[in-house]
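As structure tokens, one chain now follows by itself in the form predicted on its own.
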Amino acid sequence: MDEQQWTMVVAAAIRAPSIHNTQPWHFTASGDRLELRLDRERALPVLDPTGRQQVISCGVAAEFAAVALRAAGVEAEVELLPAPEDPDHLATVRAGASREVSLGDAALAEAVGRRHTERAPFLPRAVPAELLDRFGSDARPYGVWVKTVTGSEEEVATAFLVSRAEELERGDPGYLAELERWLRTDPAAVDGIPVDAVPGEDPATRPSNWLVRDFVAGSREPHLFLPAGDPTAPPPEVERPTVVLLGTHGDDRTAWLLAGRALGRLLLTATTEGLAASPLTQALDWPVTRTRMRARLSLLGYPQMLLRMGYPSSTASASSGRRPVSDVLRFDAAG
């Protein structure tokens, strides 16, 4: 592999979503090898300080690569964790043999550049159900469950965690502070999150069961984001997306790479089906509805993403920078 191969391979891999769009990772390419790594120095730690969030991002990173490798014709390998004296080197992906390109290799990799983080309402139109059962034999390759959301109880103790979380967050300085550090009004920003892409109505009075992150909540009047209400109540008849969980039995940085390489996974297959997702994660940044979450479902294993799914309402969509490759990518002539 040369230097325009792997560059081609990282413009892909950056592609990846990033909790914030925080991109924590950089690259060193050499041979047949191209070596992630987390970037600690774009960590969250209010939100994500055990950078479970982070990792994941990188293993959406380090399947996007291998997508690419694969839809030019090469084999791909991808090692996670490879030197253990080396906790940041989150994973090798190793370029083989020549191979056949499939049409379903070439769908995915044209995939990465459509995909987007969609926040804006979904179509009332349903996900079909074997879609949603592909994603699931999909995902368990990698040892990662992706359970479907359903039925009122299941909808409304999600939901009702989700709208808990983001109270705390909005009731926490610190938490704001760094959210308003990631916010970019520059349309030309390479990182964060575009305050184009983020909607204008207050989440707490969307007509949805499902309450989107609210990016701007430092600028808005404090007020309790929980349902009003009888909380084991169903919820509403208003816009209800397709909410997917995915989960691992184990709950480390191998689990957490497993997770977000299903996940990338997911995503470019949603985008092949038209379909497009955003994250409902705030239940999932705090400990104590993280756990609920595992009790309140019955979990077997620990919720690493959960995912709000469907059909976009509209094909304009204001997508989120990328730092240049040269920023994230190294070439080491030694190796």
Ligand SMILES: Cc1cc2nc3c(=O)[nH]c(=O)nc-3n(C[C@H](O)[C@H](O)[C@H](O)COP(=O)(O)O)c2cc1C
Second form
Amino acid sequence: MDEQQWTMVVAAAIRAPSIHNTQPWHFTASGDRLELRLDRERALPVLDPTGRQQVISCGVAAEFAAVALRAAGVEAEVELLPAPEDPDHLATVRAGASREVSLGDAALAEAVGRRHTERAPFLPRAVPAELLDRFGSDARPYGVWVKTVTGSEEEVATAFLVSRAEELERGDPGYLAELERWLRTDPAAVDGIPVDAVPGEDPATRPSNWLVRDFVAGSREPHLFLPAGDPTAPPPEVERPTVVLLGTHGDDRTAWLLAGRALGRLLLTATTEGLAASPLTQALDWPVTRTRMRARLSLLGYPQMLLRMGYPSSTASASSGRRPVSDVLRFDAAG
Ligand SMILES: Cc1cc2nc3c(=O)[nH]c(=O)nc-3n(C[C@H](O)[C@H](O)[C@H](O)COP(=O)(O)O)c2cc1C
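Having looked at the form predicted on its own, could you now put up the form predicted in complex with this ligand?
Below is the entire complex, every chain and molecule, led by the chain shown above.
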């Protein structure tokens, strides 16, 4: 693998979603190996003190790298935590022999550049049950389960825990200060959350049972997705997105990386099917709401990611920036 090929692979890897768009990774390429390390300088000590959500983000990046390699006609093998003495070395992606590129490989790779977090209301159209089944079967080889939150009892319990967590966060000055550090008003910003990608809180413009994370909590004027429109028009329908939960049997770095890999695959498959998603991870940020979710939904194992999913409307939100590949990729001749 030459520098140009690894640059192409890392360009795909960094399209991965990451908590607060922190992009907590850096890469070293040498020979046929690409090492992915956690970048501790981009940590979120209040929201994510254990680094769980950042490690999940890195798991997605490892998956996107593998998808890009396969679509370039190269076998890809991902080894997680290959060096026990260096726990921040989260994964090594190894390029193998040449392979034939299937249509499926090409479709997933093409979805890498199109996927983005979509927080605007979805169209009132259900996600097909076969697709939800496929998400589950695709995740199984990673040791990750996918559960659709269905039935009014589960929905009410989960939506309540998301709201409760959101309330806890809005009352936590440390959390708000951290959030503010990652909120961006410059549309050319290379990291953080652009205000254009987040909805306002006004229930008239975003009626939903599910609270997306309020990135403009605090003093700022909320940014509204939709124009105020005709005040005499009937109120928009309450959004009923499909909500899926991804979880693992363990709750360590390996489990988090596997959850990230499965999430990456699920998001790309969803994109190829015309779907979009946005995480609702507030309820998993806090040990109290996360533990309660395990009990209320009788989960076997640990919830790692809660996603609202649906078909995006035409008022799709802006996509967020990325640091250039040259900032995150180093070549090591020694390999
Ligand atoms: C582990 C994880 C947790 C996230 N939690 C939330 C969340 O609670 N609310 C939200 O709106 N977006 C959440 N996101 C989405 C990120 O904000 C988003 O991926 C990032 O801003 C980059 O934007 P993009 O996905 O459009 O490329 C999360 C992403 C990851 C990987």
